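This document opens with one chain alone, in structure tokens, the form predicted on its own.
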Amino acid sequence: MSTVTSSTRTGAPRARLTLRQKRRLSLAVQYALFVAAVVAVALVADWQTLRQNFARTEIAAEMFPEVLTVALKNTVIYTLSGFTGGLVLGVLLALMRLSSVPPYRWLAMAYIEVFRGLPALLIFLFVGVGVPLAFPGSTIPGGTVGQVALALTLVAAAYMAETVRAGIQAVPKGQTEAARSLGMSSTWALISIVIPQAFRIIVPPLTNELVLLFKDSSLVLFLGVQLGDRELTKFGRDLASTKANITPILIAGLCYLAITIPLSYLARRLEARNAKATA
């Protein structure tokens, strides 16, 4: 009786995919799924309706140049004023947070926890409604700009304080010790040696905070601003209601992106440069 070898019974061994082939196959499947999803959306979408509601060129043309000279300008002013105030208050809070005096630390910690825990909308409502009720007859200097600057300052300072504190603690202690060995006081060493180095470290997160403030400035619409004080969101919303069309909101969104995308790219470049410098 003849015997059958194992290779004859099982046949030739099956070829296995290499790791590189598996990766290529997985990538090809993902690309295919992405293309299929895009094609499906393109076939299902009603492009004529989308154009009529989101891309009316005649309505978009009516927004210029006011959307740039009024809305965008006000948005930039609100953002920069809030960022400047938040940075100054944030540095003060960071120093209090690192202070050896317990009441300073407690006060800074309480402020940071409270204002980081509250939504920015509530802060705007507090500034617009709560402050006039708490101080009858008083007004915030600067009108709408002053109100927005105060609200954004209160919001931004809580986040910037933690960023600045982390930057100060990231500076090697040897820098302070070397300055003290040269006869500098601890305060002057902090101002002239530590804080400048800390700011080089925290520039990327501060740039990200600027982007967030640029978007948070849209909350000014809850303060009941006048026509000349409208920012991008309020401007687009009012015109969209008047025209019964979404095109003004789309244009306002594009104006936001024209500012936030370059700032986000700048933050990534700064982060990469800092990572390369510390590597």
Given for the second form:
Amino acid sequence: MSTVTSSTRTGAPRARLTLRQKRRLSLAVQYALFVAAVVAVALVADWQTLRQNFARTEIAAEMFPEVLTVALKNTVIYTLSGFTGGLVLGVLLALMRLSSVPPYRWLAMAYIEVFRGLPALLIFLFVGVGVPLAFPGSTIPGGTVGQVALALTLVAAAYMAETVRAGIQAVPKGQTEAARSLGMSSTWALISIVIPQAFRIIVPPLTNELVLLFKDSSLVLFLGVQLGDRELTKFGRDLASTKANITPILIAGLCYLAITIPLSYLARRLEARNAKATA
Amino acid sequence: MTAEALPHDRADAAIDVRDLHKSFGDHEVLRGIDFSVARGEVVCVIGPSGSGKSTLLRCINLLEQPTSGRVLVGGVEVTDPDVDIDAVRRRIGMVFQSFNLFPHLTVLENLTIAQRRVLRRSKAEAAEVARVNLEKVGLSEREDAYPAQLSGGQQQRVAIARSLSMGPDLMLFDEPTSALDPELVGEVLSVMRELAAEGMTMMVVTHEMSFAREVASRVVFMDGGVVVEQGPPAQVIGSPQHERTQSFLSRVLDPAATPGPHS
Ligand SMILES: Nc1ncnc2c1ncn2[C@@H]1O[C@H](COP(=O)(O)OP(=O)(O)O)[C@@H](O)[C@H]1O
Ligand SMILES: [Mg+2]
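Okay, that was the form predicted on its own. Show me the form predicted together with the partner chain next.
Expanding to the full complex; the earlier chain stays at the top.
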């Protein structure tokens, strides 16, 4: 160790720039490029037109309070119902995936591969258009909420199943062995020892999954929904069309970020806490 | 083979192992073990790493399924396919090298969860049994702590108390002090010494020769998947008959031949 550092040190003074000087120079060049780019954009942009299209305060003001009391509320309802359904189905699929009965494993693997391989939009169209066509007269209970919840559940379950499975497998084997040595059945060992520990491990990835679902709930745009069922994206787009202005879309975007950025931050915090606990 | 006369009546044995074989794939780890433990006996199993000591213990409570041979615990054949294995395991306490406490539960919950789920004891009854056993291992004040807040020695004592709370007929220990810092070994061994003095039937895989010499009623030396030599500690540790036992003991007992604390 000491021999390596001393040999690099003796080599350094002969170079024209020391390593530290080189690093400083490179940083200075990067900052200069950044400032030049910002100045160029500021000079080229037509600020008057931009403000007219993106940030019309009177249009923004008109959106309240519906953007919160209807659109944001519906986004939250769709997302949480899809998340809950996805978690339940995901745990079920994960247990099937780990089952010692091969047909269960095959079924779970087939589901996971199919639903992870399809665009979420296709699943929305399938649920919203395909099901009513295929089973005439039948409706998915719960109206639009039911449809969106089902579509999001189907999408989320495939991803969550893999997350839950990884979490269960990350619990050390000794935990199951200790539980079985105390006479617990394999079911009890799973329910009271393994799954609670698996959940602690998968809370950060599940939080990230929640962020993805918030964004995927916007796909409801492609289903015919009534006024009261509109969520952020559809609400913003409809208003943008009638006003021929982008401001509503901007406001809808800010509403998403108000939720997704804190959630992502939370996921990173939880992840860091887990890393510390296992270290 | 261990054709020598067994020290007690096998029909009444706490553990009776007959011609036990265990293979992992092509690798035969146990190659015909014949051996028994009488009620109230403390048997220490010694032998080099990889000789099959853990596998033998794990075959007794069926954490591993034997390839062939018979294992009887308290007269019940655990290798019988019709046996209720959960019922058998309830009567066998197992203490692991790595403690294996449940990290998401408090000390008290670690001791009560199996009592409640398996023995169907009420919350109050389970807590009462748990507190008696925590007292026994000297950790009464830590019942609300989580395992991560305890030292290794404390965790292993909790693990012993957790097994005792199920009221086992016998206890298996798999190198219970090997994962501990040297200064924490003593507290665990003294709990085990007390248990032995109370008459608990114990089978202990260990490298602590002074513990074996002092507490064991019998020492069993294993190597290469067979029992090479067994007998009273003074005989097996004091004047081993087999060359393999001698060379193992000289490695374990001679401080110059064993790696020091700095390695
Ligand atoms: N689950 C397993 N799968 C494959 N090989 C194993 C397994 N468990 C133990 N072994 C092998 O069996 C041999 C004996 O292991 P073990 O019983 O743990 O020995 P000891 O406890 O005496 O050190 C070792 O060679 C080990 O690699
Ligand atoms: Mg071992």
